[in-house]
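First, one chain by itself: the form predicted alone, in structure tokens.
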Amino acid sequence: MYIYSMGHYFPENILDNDFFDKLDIGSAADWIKDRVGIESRRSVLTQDQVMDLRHGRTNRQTLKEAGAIESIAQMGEKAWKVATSRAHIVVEDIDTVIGGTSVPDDDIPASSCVIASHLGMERVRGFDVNSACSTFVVQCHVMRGLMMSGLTKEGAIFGAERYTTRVDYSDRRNSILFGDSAITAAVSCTNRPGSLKVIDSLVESAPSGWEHIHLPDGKFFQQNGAAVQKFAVTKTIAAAQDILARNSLSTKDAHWFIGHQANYRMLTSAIEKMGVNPDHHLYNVVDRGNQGATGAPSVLSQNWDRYKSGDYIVIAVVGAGLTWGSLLLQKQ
């Protein structure tokens, strides 16, 4: 499978650390930066809307019914525009669309079908894949399997996350972490100039740890921070090293490393333990926050013109479930 174009989208609303000072939740700007290394995030919500949520003057459902929250399809369409500006994409050739989000507009239909409809993709099979923050790797894993089987020739992958609409803004432990974004990838079973070849994909899970990260129906995001931090570092390293080893490569062979954008402190701990050159570590968590499943692929998309022919790129992600996985890509 080849990724021949990617696109990303970040909402315009900025929630910086100074804004969280104004929420009066004990989260000083310096405290946030020291604790998680995040300085700002993008959100589908304005600062005024977040302030109203914090003080109980509104709620997510009210904002949604008023049309104040950007939809998954709207976000996906904006990411798609970036992808189409980078490569010639024949929409009529796409036969499979895989969507994915942890924060859907509605329980049904699948977000893939809504996005496909918005983009005029009517002759496609559409379905969603959700593995929390590991979703993009799993989407690629599934799409790669379909292409290897011959069932799919041309496809599109979409992801959009809006965790800023599902956190408790009176709780500094989680509300300071998240930002919103959307991504898309145009994929093919045939090579095109400048593509990223998906050499290998790895997907793993430890279901007994499902309670450590949880977004209950109609409630706020919650996690066991201490357990999740240790898990994230350990499995990020394992996912990266395992996919390299089974392709007879080592960390030194990887030209670029992209991890799940959980927080900057977690990422730096992982790359230091792996011995990754900091100059080869790509990230956006510092100014975009933890974007869930769209964090790592948005970094991949942002740096699209940076990769050189022959470069190996390793993406390692972790998520609720507990899940983890990795991709080994090579620039063609």
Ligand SMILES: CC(C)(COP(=O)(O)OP(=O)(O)OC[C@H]1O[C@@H](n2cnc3c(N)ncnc32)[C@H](O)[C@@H]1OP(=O)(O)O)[C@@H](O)C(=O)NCCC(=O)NCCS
Second form
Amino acid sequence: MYIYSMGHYFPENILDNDFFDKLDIGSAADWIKDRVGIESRRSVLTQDQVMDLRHGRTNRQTLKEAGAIESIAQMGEKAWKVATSRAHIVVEDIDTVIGGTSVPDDDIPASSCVIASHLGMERVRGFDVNSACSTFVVQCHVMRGLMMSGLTKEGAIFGAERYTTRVDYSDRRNSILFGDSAITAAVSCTNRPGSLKVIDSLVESAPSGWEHIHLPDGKFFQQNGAAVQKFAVTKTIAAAQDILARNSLSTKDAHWFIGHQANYRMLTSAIEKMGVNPDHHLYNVVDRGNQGATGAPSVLSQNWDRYKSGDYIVIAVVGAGLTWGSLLLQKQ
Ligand SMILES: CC(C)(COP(=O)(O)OP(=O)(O)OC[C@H]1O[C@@H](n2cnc3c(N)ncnc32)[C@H](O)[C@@H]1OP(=O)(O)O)[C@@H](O)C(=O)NCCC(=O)NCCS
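The structure above corresponds to the form predicted alone; please give the structure of the form predicted together with the named molecule next.
Below is the whole assembly, all chains and molecules, this chain first.
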């Protein structure tokens, strides 16, 4: 499978650390910068809306019914526009669309069908894949399998996350972590100029850990941060090293490393342990926050013009489930 174009989208509303000081929840900008390394995030919500949520003057349902929350399809369309500006994409040729989000507009239908309809992709099989923050890697894993078996020739992958609408703004521990974004990838079994070849994909999980990260229906995001932190660093390293080793490569061969954008301190700890040159570490968590499943692929898309022919790119992600996975890509 080849990724021949990508697109990303970030909402315009900025929530910086000073704004969280103003929420009066005991949040300290220095604590966030030191412990999480996040300075700013983008949100589908304005600062006024977040302030109203914090003080109980509104709630998510009210904002949603008033049309104040950008939909998954609207976000996906904006990411798609970037992808179409980077490559010639023949929409009529696309036969499979895989969507994915942890925070859907509605329980049904699958977001892929809504986005496909918005974009005029009428003759496709559309379905969603949800593996929380690992979703993009799993989407690529599934699409790659379909292409290897000959069931799919041309595809599109979409992801959109809006965790800023699913946190408790009186909770300083979790509300400061997240940002929103959307991504798309145009994929093919044909090697087009400038493509990233998906050489390998790895997907793993430890289901007994499912309670550590949870977004219960109608409630707010919660996690056992300390337990997850250890898991996240260990599995980021394992996912990256395993996929390199089984392709007879080592960390030194990887020109670019992209991890799950949960915590900049955790990412730097992981790359130091792996011996990755910091100049080859790509990230956006510092000014985009933890965007769930769209963090790592949005970094991949933002840096689209930097990859040179022959470059290996390793993406390693971790998420609720618990799940982890990786992709080994090579620029053609
Ligand atoms: C979430 C995370 C940033 C929290 O960092 P931590 O060092 O574990 O911090 P803790 O939650 O133990 O909190 C330590 C103290 O800082 C406080 N604190 C938390 N947020 C704060 C903030 N915004 N400002 C000031 N103090 C804060 C806590 O209340 C706690 O104080 P207390 O003991 O008096 O209650 C970190 O655990 C992490 O990144 N975990 C991994 C997340 C991840 O990878 N998830 C993957 C799926 S999304």
